[in-house]
Amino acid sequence: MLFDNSYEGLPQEFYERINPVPVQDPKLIIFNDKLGKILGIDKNKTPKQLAELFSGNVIPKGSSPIALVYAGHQFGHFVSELGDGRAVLLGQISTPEQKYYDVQLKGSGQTKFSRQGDGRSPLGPVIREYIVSEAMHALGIASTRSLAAVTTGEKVFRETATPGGILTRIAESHIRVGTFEYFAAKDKTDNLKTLAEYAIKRHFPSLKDSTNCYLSLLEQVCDRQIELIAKWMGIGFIHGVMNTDNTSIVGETIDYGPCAFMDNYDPSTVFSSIDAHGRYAFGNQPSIAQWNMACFANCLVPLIDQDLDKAGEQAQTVINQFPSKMNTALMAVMCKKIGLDSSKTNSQETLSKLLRIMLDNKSDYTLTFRYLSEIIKGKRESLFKQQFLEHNQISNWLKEWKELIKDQNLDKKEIASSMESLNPVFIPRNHLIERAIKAAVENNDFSEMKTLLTILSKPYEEQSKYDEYMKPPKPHEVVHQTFCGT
């Protein structure tokens, strides 16, 4: 592993310059070979190799550990400075095809941002991050990555004693809207500046030779969000902490909290234990996106113009056209899971039906799409319609649905390689996470966690020995509430 860190060129104020603090005990869970490959990791080192290097007790060759600052706008309300209090980022690693990704110790200790906090994790937030993450890349979502995840040999206290992890992540970018908000609430321009075009250099180059750079840029930041969200809301992701300090500038999905997944319908879902008002429930995401936006748009004003009214007028501009461009990224999402073109009304008003029937009957999101998708391929209706209380209704909707495939005249087969490809049979379920985390914090078993991530590394595949895998759980295994870990 060859390290750079191009962020530690930026001024002190960025970050804090910090080794991992070491653990007693490290011990390899996992490392993700593929991952490793891509990123030129030499694959012949052993677990206990493997452990010390992504517990932090040993600092590879080149790295330069910091802890990075920002700020951040949390469940709304701003506090004025956070930044990396559980992790340090060892610095950037490069493909062989020359792309850049940042590596990130999470969990490794105290820094100066920890605020009385002991800078650990516990092992279950770190399984249900690797997870998650990992789940999420198969998806085709825009995600981190996880890398590697030890054991410390430690105990954490939250409200009780449990074993302590630490995660590797990969990343295109640690920066965050919150890094933005950070020199924006101390007035300093020079490093607003300094920071907005290290990442235009870094993550939109493309942007360097547009009229306003830094317009561009809000304008690109934007549609990351639109595209990431509409996407999220495809597969019935909740994030759970949409703060602006957990919101990255080049549209990953970051910081896999108390994020959960979907089961019934519902846009009201919330599972995260401190959303007591649900500000970052299932249906809330793209208006919350767009309110992220805005907060990062305050940020670009003095860098867009001089003159601050203009400059404020056409950063409104753009935060103006979120709330269409978000919604017609949306409906292109939702019609394709039905096969439906976005473009036509009926289609769109044909989604809305179905969205209504399956929030009456408390159907389950990811199972009742995909057998949708099936019915095109001429298979029985029956799974669908057991997704259904009450099947009157939906019998009457399958009848406009087919009169509507008909009217589209496109061949049944791309339709249904279409829907299967936005359709998934496996999503990482809130109850299957949980018994990966029961097995592996209460008896050092991680089978069911390793299980989980092959089922979930081909989620569009049929896998008929996993079928128990793809379904909603039985009344006492629903999961009401999920937790971050700090």
Ligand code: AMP
Given for the second form:
Amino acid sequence: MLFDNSYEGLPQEFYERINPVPVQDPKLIIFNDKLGKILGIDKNKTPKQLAELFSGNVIPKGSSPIALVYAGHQFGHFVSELGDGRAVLLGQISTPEQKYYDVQLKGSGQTKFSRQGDGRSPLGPVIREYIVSEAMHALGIASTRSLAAVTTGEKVFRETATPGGILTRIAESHIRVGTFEYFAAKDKTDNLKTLAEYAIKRHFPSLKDSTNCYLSLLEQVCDRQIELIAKWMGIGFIHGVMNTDNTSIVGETIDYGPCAFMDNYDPSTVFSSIDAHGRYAFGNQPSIAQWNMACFANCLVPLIDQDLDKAGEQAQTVINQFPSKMNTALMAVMCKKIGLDSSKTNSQETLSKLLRIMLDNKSDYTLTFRYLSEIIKGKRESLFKQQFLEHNQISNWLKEWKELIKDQNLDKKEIASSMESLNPVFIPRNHLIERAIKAAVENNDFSEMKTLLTILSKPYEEQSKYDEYMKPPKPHEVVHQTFCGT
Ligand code: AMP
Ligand code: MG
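Form predicted alone done, so how does the form predicted in complex with adenosine monophosphate look?
Below is the whole assembly, all chains and molecules, this chain first.
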């Protein structure tokens, strides 16, 4: 790995220098060869060498490990000191294509930000993050990625003793809204400016010459959130902990905790055991993203203009645009899922009728849209209709929808392939992930995890061998709650 540690160049208040705490007996679970190749990592390493490297027992040449400081709003409440309490950044690496990525070990031991925590991660959440982040990437959704996972040979203690694991995470950035909030809350405007300048130089270089680069930064970060959340909504992803410390400024999905995919459509769906009031329910995600961006805007006010009233107004204008931009992006994704053009009002009406019927019929979010795409290709409607308990309403809706499709005068094949490119066949369903985690934790068996990763690497393609993995859970398999496992 070729390290180029730009974050280290920032003032000392931005991080703590700290090495990962060695573990007893690291064993490689998986190494992501394809990603390794993109990153230019030497592939001639033995599993033992990879385990040493990705457990933090051996620190690669050129790395200079640090734990980053940040703050954040957690479930709406401000916490002034968070930071990497169970992770270290090994540094930034540059790829053969001259792209820069952060390499982070998660579960790597205590840092000064650990508070009461042990700095470790149970194996279960490592498996979940590995599977879901790689699935998100394959689904075409911006996400941090997983390069490797290891077991530590040590137990971690939560409700019971459970095997420990470490995930190697690759991200375009680990700068969070919470990183800005840390300095803003302390009125450290110099550090805030240094952070904003670093973020612009590294992640938004085109803003360098704009008339007010901090205002433009706010706009771009909002736009990336909008694009991201619209895509989450399109595939039924629920992040579960959309706190500002889990909001990346580059618009990547980050910090997979109690995240989950919705099976049957219901905007009020919540899985996370810590989300008692449903703040981060599926349907709330667009408005929560706006709330998070308002926090970001507050941080930037002192940089936008010395006249704070004027700066506040300018920032507010950007935030005021959020709902309509979000709605446009969401409608574009959702209408495309049913093969219609979102700029037409009847498309949006048709979409909302369908969603209403799906809600009443507890229709599977993934299969309903996928089978709809297949009707255009002349396949039998029965698979689609099977997603509904009662057929009258949906039959009427289908008639209406077919008229709209016909009116578009477009090539049917093109409509079908456009729909299929947004309507996956396979998603990482919760019961499948739970099964993979159970096998790993109870029997040290990673075969189910690997099968899932194979299937989910081509989520938009039919894979007849794996039909079983398309199906929603049987009643006894339904997962009602997911846990952070921190
Ligand atoms: P997260 O749930 O990943 O968003 O984490 C929230 C905060 O708690 C972050 O500052 C983490 O670093 C910290 N944290 C979570 N789990 C642990 C742990 N086991 N030990 C130390 N800090 C932790
Ligand atoms: Mg977090």
